[in-house]
Amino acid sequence: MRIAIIGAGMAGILSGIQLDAAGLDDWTIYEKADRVGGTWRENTYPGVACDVPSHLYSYSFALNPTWSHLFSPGDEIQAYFERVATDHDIVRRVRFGDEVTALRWTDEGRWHLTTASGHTDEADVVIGATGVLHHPRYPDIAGLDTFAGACFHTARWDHDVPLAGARVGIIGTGSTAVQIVGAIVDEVGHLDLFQRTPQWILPQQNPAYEPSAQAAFAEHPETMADLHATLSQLFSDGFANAVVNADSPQIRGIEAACLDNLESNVADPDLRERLRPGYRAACKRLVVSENFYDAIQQPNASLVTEAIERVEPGGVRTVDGVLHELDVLVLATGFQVDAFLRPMDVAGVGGRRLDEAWNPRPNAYLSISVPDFPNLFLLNGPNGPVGNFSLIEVAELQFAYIAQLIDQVRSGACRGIAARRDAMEDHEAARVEAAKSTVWVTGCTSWYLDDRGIPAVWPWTFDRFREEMAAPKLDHYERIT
């Protein structure tokens, strides 16, 4: 069997390793960039880090004894993925700098693949490992292109722009902006944080792992496996399962911890009220930080809560008429999280386009398979557990499920396999109904919500996800013989 993997980030590296382990060694990873890493390659802004504990945000088969902190910085995570890819001989089988532009299902029951360079390939199976956090979303603000200073998105950070002594403005207050504020406030001349919506900030303790602890992990790898399992259970029993029930005691506990963090650490009553959220905790992605409240109270930092009217050459003008003069403007405005394989042109059975199948919004059965697109399997696809689980753990479970679908083709039971339309529609109806009791629908605007205001994420517990991923219900699939 010939297999094409699209994307050399966390999920693409995982796919190559697991295919080799299954004895399927005829595969290529197509990567648009010049090295592996995905999200962690793209995001190099100051303060970038993961909000999942490092010993959980690791491959279960490649646990790392040398994590420096409980929550490790982005460059260390990028180095981890590069090391794992090298150790498992993945890198030499990646076609770098050649973005896949088109996929077409042929009458012969294979996928025809075309890249930006004109290269073509054919594969029996395509695994979409394109991720969700790599297409920057730029804000629609009048005059943005007139700004005279340096202006860039956080995922396109310009490290050649000096920040020392500069007047820096940041638009956005999500996890990325919070991390940047804490990382640069002591360096810049002045920092303006333009806030549309205040965030729930969970206090984060981020202790370093002492060399003795790292040595103990290396000498006794079973302790890392135990820690990985313990963190997974704590994460799923705690936060991951809490958000699917807006009335859960865990959510109340999170709210109490966040409010205590605000009340205890923000001295000025006016600033405290402007930082106080007016919606439920975890309705938006919960922000964790060990230093944001301290950073935003520095003498050279200002929280701007007036709405932005427009950007001008000299800075940002708010609706109260004030021009906030800036040298650097940073756009911490997130990503186009509903892109997935797009802008790739994908044509399935009968020439049906993926854009058509995903109109008005993307969908996939169990976030993995789309009807009429046989042998095209997605990792961390539409409506998956992106909001409440460790995505590495999710991808490992999903790949084990996908491997069982590939075995249907490998064994000769069929040439192609894709979810049945009725199975996907039934799953989607149940998902939408279950979403009504989650914290994500309690009254906020977030990137979790689709164009209907429905959370585009998994609305059930992690235990249910594990059960679904244990084995495919083959009667929910259509097989092409």
Ligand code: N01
Given for the second form:
Amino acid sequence: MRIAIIGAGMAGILSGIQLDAAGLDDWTIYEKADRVGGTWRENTYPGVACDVPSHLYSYSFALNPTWSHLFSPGDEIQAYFERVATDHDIVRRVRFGDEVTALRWTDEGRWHLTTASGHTDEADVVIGATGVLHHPRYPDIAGLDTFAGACFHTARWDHDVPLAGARVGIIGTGSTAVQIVGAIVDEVGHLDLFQRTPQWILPQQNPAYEPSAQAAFAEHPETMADLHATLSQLFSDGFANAVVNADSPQIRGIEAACLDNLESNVADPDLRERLRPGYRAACKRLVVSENFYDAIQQPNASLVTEAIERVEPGGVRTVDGVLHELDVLVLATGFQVDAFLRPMDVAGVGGRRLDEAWNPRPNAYLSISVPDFPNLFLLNGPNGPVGNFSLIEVAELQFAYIAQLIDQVRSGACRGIAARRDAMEDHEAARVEAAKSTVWVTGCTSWYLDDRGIPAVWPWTFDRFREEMAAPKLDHYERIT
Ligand code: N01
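Switch from the form predicted on its own to the form predicted together with the ligand and give that structure.
Then the entire complex follows, led off by the chain already shown.
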């Protein structure tokens, strides 16, 4: 069997390693960039780190005794993925710098793949590992292109632009912006943070692992496995299982901790009120920070809460008429989250286009398989679990499920396998119903919501996700022989 994997980020590397382990070693990863690492390769902004503990945000089969911190920085995470990929002989089998532009299901029951360079390939199975937070979302603000200074999105950080002494503006207050504010405030001349919506900020210290602790992990790897399991349960119970019920005691506890953080650490009552969120905690993805409130109270930092009217050559003008003069404008405005495989041109059975199947919005049975697109399996696909937990764990569970679908083809039980349309529609109806009681619909906007305001997210507990991923219900699948 030949398998094509698209994307050499966390999920693509995982796929290569697990396919090898299953004895399926005829595969290629297609990667449009020139290095593995995905989101950790692309996001190099100051302060980039993972707010999921490093000993949880690790492959379960490649635990890492040398994590430097409870929440390690982005360059260390990137180095980890590169190391794991090298150790498992993955890198050699990545075709770098070549973007997959088209996939076509042939009459012979294989996928025909074309890349931007004109290279073609045929594969029995395609695994889409293209990530979720991948395509930058640029804000629709009048005059943005007239700005005379440097302007870039956080996922396209321009390291040639000096920040020392500069007047820097940041638009957005998501997890990304909050990490940047804490990292650059001491260096810049002045920092303006343009806040449209205040955030709940969960306080979190970030202690370093002493060399003795790292040595102990290396000597007793089972302690890392225990820690991974403990953290996984903690995050499942504390976040993933909690958000599905807006009135869960966990959400109330998170709100209390965040409010205490605000009351205890922001001295000026006016600033405190402007930072106070007016919606439920975890409605947007919860922001975790040890230093944001401290940073925004520095004398060279301003929280700007007046709405932005337009961008001008000299800076950002707010609706109160004030021009906030800037040398650098950072767009921490998030990502387009409904692209998934697109802009790839994907044609399934009978020439059916994925773009049509995903109009008006993307969907996949259990976020993995799309009717009429046999043997095309998605990792971290539409409507899957996202939140304050490890997407590595999600991808590992999904891969184990996909491996069982691949086994159907491998064993000769069928040539192609895809979710049945009625199974996907039933699943989707149940998903939309379940989403109504989640915290994501309690009165905020966020990237979790689709164009109808319905969370495009797994709305059940993480325990249920584990159960669903344990074994495919094969009667929910159509098999092509
Ligand atoms: O983006 P976001 P992000 N005018 O979409 C504002 C992951 N992540 O890059 O809230 C003014 O959360 C927008 O305002 P509002 C994590 O999953 C993980 O920060 O819509 N403002 C918001 O404040 C995270 O959730 C880590 O009112 C505008 C901000 O831009 C996801 O990435 C670290 C605007 C966008 O926030 C995305 O986070 C970092 C406009 N026209 C990120 N348009 C970890 O540590 C948008 N905004 C794992």
